[in-house]
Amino acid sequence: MNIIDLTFLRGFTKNDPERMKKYIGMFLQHAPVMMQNIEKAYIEKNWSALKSSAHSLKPQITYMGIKSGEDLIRTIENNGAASIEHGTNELISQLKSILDEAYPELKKEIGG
């Protein structure tokens, strides 16, 4: 079963294969340094720097098309506007799982 749909990113770049390895590229470059600081900030109870992490992964999520992480990046997003602790840490693990299973097929998709 695929994690990823790449419909959307296929419309965003005209189905432009440079394009959409260019976007893939940089979503594999960064999603995981962004996953590290929502884990760090949540860790920290910083609460305003898991939001904004959450806030910066989540459109890049939906680009890629990892329809299982749109939910639980925006409820985390909206626990770290809210200082919410019960059930983040399980909701960040969650969401760090369906990313780690997205990568592999990215980067098959950039033939990597």
The other form holds:
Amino acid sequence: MNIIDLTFLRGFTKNDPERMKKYIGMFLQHAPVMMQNIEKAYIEKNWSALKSSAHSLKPQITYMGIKSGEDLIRTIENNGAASIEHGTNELISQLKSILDEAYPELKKEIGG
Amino acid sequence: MSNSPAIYIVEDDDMQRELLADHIGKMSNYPIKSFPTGEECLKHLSTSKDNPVIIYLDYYLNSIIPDAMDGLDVLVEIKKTHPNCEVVMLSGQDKIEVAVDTMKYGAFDYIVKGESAFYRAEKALFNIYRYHKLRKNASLYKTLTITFAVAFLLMIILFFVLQKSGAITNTPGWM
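After the form predicted alone, can we look at the form predicted in complex with the partner chain?
In what comes next, the whole complex appears, and the chain from above leads the way.
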């Protein structure tokens, strides 16, 4: 079963392959950096940075239709806002593995 | 004098900014200008002749640059220099207190980022066009009403002046 669901993006771009490529390309470029920032913020116990990075990644996950990541990123953001350490590391690991599965699917979509 | 209509997007997230500019660009003929920080937007506002019809402004503008101005501060500054410019706030969080706060400082609308955000941004643009048209019509009707009232008053004054001078009497002319 696919991790990604590009129904929104297809509708938004009206199935224009160039526009699809542009947005998926942006996600593939930015998401790993944002994920790294989340991990770094957690290691440094920098809760405001954790909240901020999760906040930025949240809508992008939605636009790429990564449904299984939506609740995780929301909880990570809330944990950052409330400085909650307990369980956050596991959530970050889960999100990372979901994104690691999503990247090849997205690359395949744009023929990469 | 600022007079060039435009649409501004202030958003620190590249993808969100591009998606919104892409969508709104298809709805309007006004040029769209995008800024990654509130500081850049304010600088451009103060130096250009732009008169933005609408500014889509992100609430959290410090995810990339931690000490960047936040959306609420930018909103306050915009309203100081461009009180007629409508600002639509964008946020990743669906919090009523944030929405109320932005409205208190003069925001026209508050949109939560997500799949429906683009439709809502389009709707906000349409509502602003309609609001401005109504305001323009109201101003025109006000001017016309004042003009007619003044003309009517002048006619009454003229009538009394002519009557007093004997140029017109209460007796019909044929008697």
